[in-house]
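Here you get one chain, nothing else, as structure tokens; it is the form predicted on its own.
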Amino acid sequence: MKLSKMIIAGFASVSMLIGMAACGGGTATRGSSNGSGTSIKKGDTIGISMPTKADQRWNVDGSNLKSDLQKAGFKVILSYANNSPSQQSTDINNLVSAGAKAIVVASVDGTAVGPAVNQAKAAGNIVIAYDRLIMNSDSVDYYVTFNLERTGILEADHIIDKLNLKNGGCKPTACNIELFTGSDDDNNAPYFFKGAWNLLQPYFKSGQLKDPSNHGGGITASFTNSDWKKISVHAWDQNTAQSQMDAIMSQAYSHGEKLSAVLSPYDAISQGVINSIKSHRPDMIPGTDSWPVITGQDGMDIAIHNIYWGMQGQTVFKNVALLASQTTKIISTLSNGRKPSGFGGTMNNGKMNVPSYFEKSQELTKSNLHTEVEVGFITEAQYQKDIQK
């Protein structure tokens, strides 16, 4: 779950294009194909460039893609970039040199990867942006992702429900909340935050929520979607999140103050937050009213553990098998001489409106954690391991 570098002004302009269009997860216009005439056939090599093996999510994605494409009759070369933009560019160049006819890219940095993608396109490759949009390039044929704003909506709704905000909760005394956004070089991050902030901001205005810390320069009702980088966690890194939360705890919660909720956009960030709270406030006990509502995303093993034991309230689970299946469907359709259809809309990357497919994520809480086993994301043995104390 993490993506491309956009300056705040760029994000604002893209947001204007995208708006709130239906189920498209941030779509601008209805789907249209770029009409690529690139030839691909069964038996050809497909190159896959994933960002890192360090995160459970991307290992699952890589495995699913490779398996599905091989079953569909293609050869596959799978590479991981160790979260390095330069390494990913080298990987893409190597995939082209190895004879790939299509390149599937889950970018480390969606802007930095542009030149390598342009070269791949010039060499005759189909280019598919996978989960993370490739920015400022006119060489992207298709984009496969999840409904981006839905992630933030599910996270915010969980907080709103648990704090009973719709029914007057946190009155007359405001509840304290801390907010984090994803990596500053990830194009998905501002959309996650937009979905959440559009729902939470009214409660800052009503006085039901407040942020007593100086995180990001201070978050008030005047905070805007375009300010998201002020509270970002670079590379979605757990240790970075923990350091930020350490500063927050020392500044605003060192004398017994109550922390009611933390908006975290990703399970590893949630883990960093949890570690910090445990270190600074041992009096705050998971599973009791003294512990804050903490959100997350990606359904990682650590999230299953944390949710089961009351340390995290929910995670937004994205069944990435759906992305692999859609990607394989696109490539298979092209190999049969037909043009893909059924787009959910388009996403503007600063250069073009990219024909896009949007899958639907879901919220997991303790009551439905086993869903990950039921859809094949993890095994029953792994699930049992995850829920051990």
Contents of the next structure:
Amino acid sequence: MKLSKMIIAGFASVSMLIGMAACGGGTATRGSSNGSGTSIKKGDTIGISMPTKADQRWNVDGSNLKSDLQKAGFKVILSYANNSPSQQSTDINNLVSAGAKAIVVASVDGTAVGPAVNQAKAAGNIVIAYDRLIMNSDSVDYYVTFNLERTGILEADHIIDKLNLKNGGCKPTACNIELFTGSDDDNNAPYFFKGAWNLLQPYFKSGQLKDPSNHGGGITASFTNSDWKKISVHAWDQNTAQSQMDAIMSQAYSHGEKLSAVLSPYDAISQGVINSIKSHRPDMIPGTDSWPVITGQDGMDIAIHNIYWGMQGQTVFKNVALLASQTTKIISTLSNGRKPSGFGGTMNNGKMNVPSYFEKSQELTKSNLHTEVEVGFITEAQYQKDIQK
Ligand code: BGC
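Alongside the form predicted on its own that was just displayed, please also present the structure of the form predicted in complex with beta-D-glucopyranose (BGC).
What follows is the whole complex; the chain from before opens it.
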């Protein structure tokens, strides 16, 4: 008797499981991709946690997300973490307490944010990693970003082109180059570097490029992609980049040595580099051959200025409106009782493969800088302000 009761009970729970799995397969109220039973509907609150207001792009990201989600019929709470991992955890906890049903997180520190995100997930939230992947957590439902290696590829190609490396430039005397990577706590940074280093390393091997400074303990042809943290700029901070460049300039360029190129992964890092070069070497004149080729990323106002006036060669522009609309599409699809589709692939965060969308970035140089106005990233008035001397 006892045994048969157990069998019936066991059978009942198995069929419950089967029933739940079937629901998770895309019927009306099951919002989450992993079948956690989250429901989300129009009118619900979406919590957005952005890293900082100090960088231009995150302000644009935040306001795009807010207006797209509101237009799609959701309420929105938008918070900024002042680049502090602990503040971001507090922000996420607050979003959950305020009743958010989904959270969109551009992390300050992709690993440190894990516990807060796990709690949000446990409270029933859909979790979307925005631009930066949330690491070592099994609570991430979706990831929306740009093709990461492409940033480095566009930057390296610009340097290769300007130094004419494919056609024997920097021979027989190697050209001097300095290299920087992004923040050590940002999973994007190694991908950016990988894209660039895969293209630049062969020229270290051929003897066309060399790094004469001791930056990061010295960069030679045997430097590898996994060494990227040695040349990182914590928190993508302009002042940190500037002091690192100051050390490089004093050490390797204080006797008139030529600096041909600087691989910079972000416009504010480029600004730190530019400030340092200007103060150490007034004989290097922007827009002439004495000035190095300097790269960047994000299409910030400072980059428009620097590119226009010959201080920076290019920037990798990310039309972040695409990320906001992709994020809104995911949330709307879930609220309509369907499963999002059309992923570009998955990204492994150390714990799981996260379904991911990859948007395409684009290189801007002096000839197409105005694109930022055309796609609505900045206004014409802002552009005119940016290009003033
Ligand atoms: C973003 C870049 C940005 C950098 C600094 C990265 O995670 O992908 O677009 O330049 O952070 O904010």
